[in-house]
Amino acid sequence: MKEQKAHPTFSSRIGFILVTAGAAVGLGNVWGFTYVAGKNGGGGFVLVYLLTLVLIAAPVFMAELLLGRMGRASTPSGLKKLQVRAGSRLPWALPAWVGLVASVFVLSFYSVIAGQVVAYGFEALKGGFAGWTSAQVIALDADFKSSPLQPLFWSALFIFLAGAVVSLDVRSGLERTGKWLMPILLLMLVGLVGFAALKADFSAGFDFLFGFHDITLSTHILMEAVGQAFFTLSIGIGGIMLLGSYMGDNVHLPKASAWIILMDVSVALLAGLAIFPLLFSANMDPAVGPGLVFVTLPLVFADMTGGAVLAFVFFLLLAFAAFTSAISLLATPVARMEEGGISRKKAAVFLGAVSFILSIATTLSFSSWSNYYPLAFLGLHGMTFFDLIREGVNNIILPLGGLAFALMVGWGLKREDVRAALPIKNRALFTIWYAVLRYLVPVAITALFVTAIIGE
């Protein structure tokens, strides 16, 4: 009988916090948050987003980490073990399997956006952006997307590098990468906010991001907020659960969760405070859509001394943030394949190849397939492959995955087992968190889906 390998763990608490924060913090916080907030009117949406993050996403985030710590295996195997422990007949592993597939799909579009970030870094390295006009920046974005070959090259490079890290063991790959890259990105964002405060229309950006403007609440707005909250925390598809399984016994889960969530929210808000003032200074519409970061960020450096160098550093570090999330996405299905007897290297190569093939659809969505809507016959007119993958994962799979994790912890496992595994000394805080998982999260997510189905 083949001896079962011991499940790996991170070497330190700070390693776990930084790697998990790296999985949560990424393009979803900088690229995703800013363009979704921009197209939904700013302050009103941000308020809804923060409320959903605190009341729904954050409790589920801690529940997913808890499932990982208790399962100590790949996500399907860990949930299967907990299902047996709970004495349930329900297929607990099903959300994990869906999450594994979703991880590959997310990486497929994530790599395209991240690939453009890397390409812009190299453009800056060649001296680009310094002294450029807004027309030149917009033209660069259009030229990059007009032919699929260039985006596919950078996407392939990004996936290859992520696969190279994931093919290493957990401490040499995931932990070492997270420890170095995340603090640097945070420092860069703080510096960029400082520049926006001194040189851009900071008051207008601040008012747009935090001002109380008129907002018409709709099911779509609420689903966007919930989906964005889940996406920025990377919950609902099992990646956070896998990292929880690598958590050392010396980690205080509630405190670590609080630090990770604080870092995640800080990066999203700092990105908004950096980007929106620059956008208003350039008299550009904040609702420009997914191209927001690639149109506005280069303008940050256009009038700066040494702008090309600073642009290169920023896009490199933004790529690092994307990279830490990407390796977490890839690591989740790789862990399952490794558990099945396939080497990490072979699993990383295979899954990276699948992600790259799927990325072709997203790449073409920005060029020759920009007017092709594959599910228009189902009433989803106006949604490209990219839109379907992003919104399908954000607005359906992530909330449903989070709902499943909440139900497992809140209703499936015994309360005393959860209490023992989650050392919250304050009984009242535990009771509130547990009640949120049992009642608020299921009711809120179910109500949103029902309202979306039957119409407002």
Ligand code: PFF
Contents of the next structure:
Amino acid sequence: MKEQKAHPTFSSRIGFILVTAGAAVGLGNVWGFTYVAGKNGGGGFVLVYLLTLVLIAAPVFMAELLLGRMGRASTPSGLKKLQVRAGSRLPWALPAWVGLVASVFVLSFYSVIAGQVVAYGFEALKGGFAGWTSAQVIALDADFKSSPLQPLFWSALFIFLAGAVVSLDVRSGLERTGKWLMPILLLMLVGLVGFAALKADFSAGFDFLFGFHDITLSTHILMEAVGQAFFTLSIGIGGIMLLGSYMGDNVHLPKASAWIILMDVSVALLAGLAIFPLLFSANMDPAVGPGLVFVTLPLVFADMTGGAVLAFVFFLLLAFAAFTSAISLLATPVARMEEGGISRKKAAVFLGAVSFILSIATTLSFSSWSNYYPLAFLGLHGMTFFDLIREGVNNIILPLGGLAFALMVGWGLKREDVRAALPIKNRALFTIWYAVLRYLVPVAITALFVTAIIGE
Ligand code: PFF
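Return one more block: the form predicted together with the named molecule, after the form predicted alone shown previously.
Okay, now the whole complex, with that chain kicking things off.
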């Protein structure tokens, strides 16, 4: 029998924090957050989002990390171990398997959007959209999407680079990449916000994000806020659990979680503070939807002195954010295959290839399949492949996975075990967190599903 290698750990606390923050900070923070906040009217939505993040997503994030550190294996095996320890007969590994499949699906659409980001970075390098008209920018976006070869090329390149990092061992691949890219990303972001503060309509942007505007709470908005909160923290498909399994025993889990969540929220809010002032000084509409980053922003850059540099910095930042998340998406199934005796390199090549093939479906969703609705027979009219993958993962798989993790920690494992593994000294904080996992999270997620199913 092959000798089992010891499960690796990161070399330092800061390494763990940066890699995990890197997994969390991604397209969701910049592309996703700004368009969802823009579409939902800003301030009120931001408040609901922050509340769901702190009250529901953050406690689940800690639970998922904890499961990882207690399991110290790939996600299905770690959960299986904990199931035995809890003496439960339920299939604990199931959500981890679903998560592994979901990771490959997420990577497949993630790489298409990230690919467009990289392509735009090059475009910025060539001249930065200077003097472009809106027709030109719209055409660039449309041409990019409708010529399947271009997006596929960039998406393949992106997946290839992610695969190259993941095929290395955990410390030289994941840890080193996070340690380099995250600080650079934060510096670039602060630079962009500084620019927006000095040169753009900062107060309008600030007011849009933080001012209180009327918001009518609907189940849809709540679901969108919960989905965004789970997606942004990468909760529910085991990516965080795997990183938890690499976390040293000397790392204070609650404190490290607080840092990571703080970084994630700050990046989203700072991205908003960089983008919305630019939009408002150019009199653009924040509610355009997913095209915000690819159409509206380049137009803003086109008209600005220094726009070329800004555009380049912006797309580079976004590419870094996407990349650190992509490596975490790929690392989760790779870890399981490695446990089965397959080398990391072979696993990365195989899973990268599968994601790439799936990414063709996303790419085509923007061109020849834009009117093809694969699940129309189930009543899901108007949803392309891309919509199905994205919304299916965001609105169904992530919340259900998060729910499963909360139930395992809250109800499955013994309270003393959980407390000792965390470990947390403050009794009150522990009691609140534990109660949130046991009651608030299950009730909130079930309520959301029920209202979504029976309709508003
Ligand atoms: N958190 C990432 C983002 O906000 O873009 C997305 C993500 C990455 C989700 C990794 C899930 C995951 F496992």
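Positions refer to the first chain, counted from 1. We call the rigid core the largest set of C-alpha positions that still match within 1.5 Å between the two forms. Not measured: the values here are computed from a predicted model.
After superposing the rigid core, the C-alpha of residue 356 moves by less than 2 Å between the two forms. The Cα position of residue 130 differs by 2 Å or more between the two forms after fitting on the rigid core. After superposition on the rigid core, displacement of the C-alpha of residue 139 between the two forms amounts to 2 Å or more. The shift recorded for the CA atom of residue 314 between the two forms is 3.4 Å, with superposition on the rigid core.
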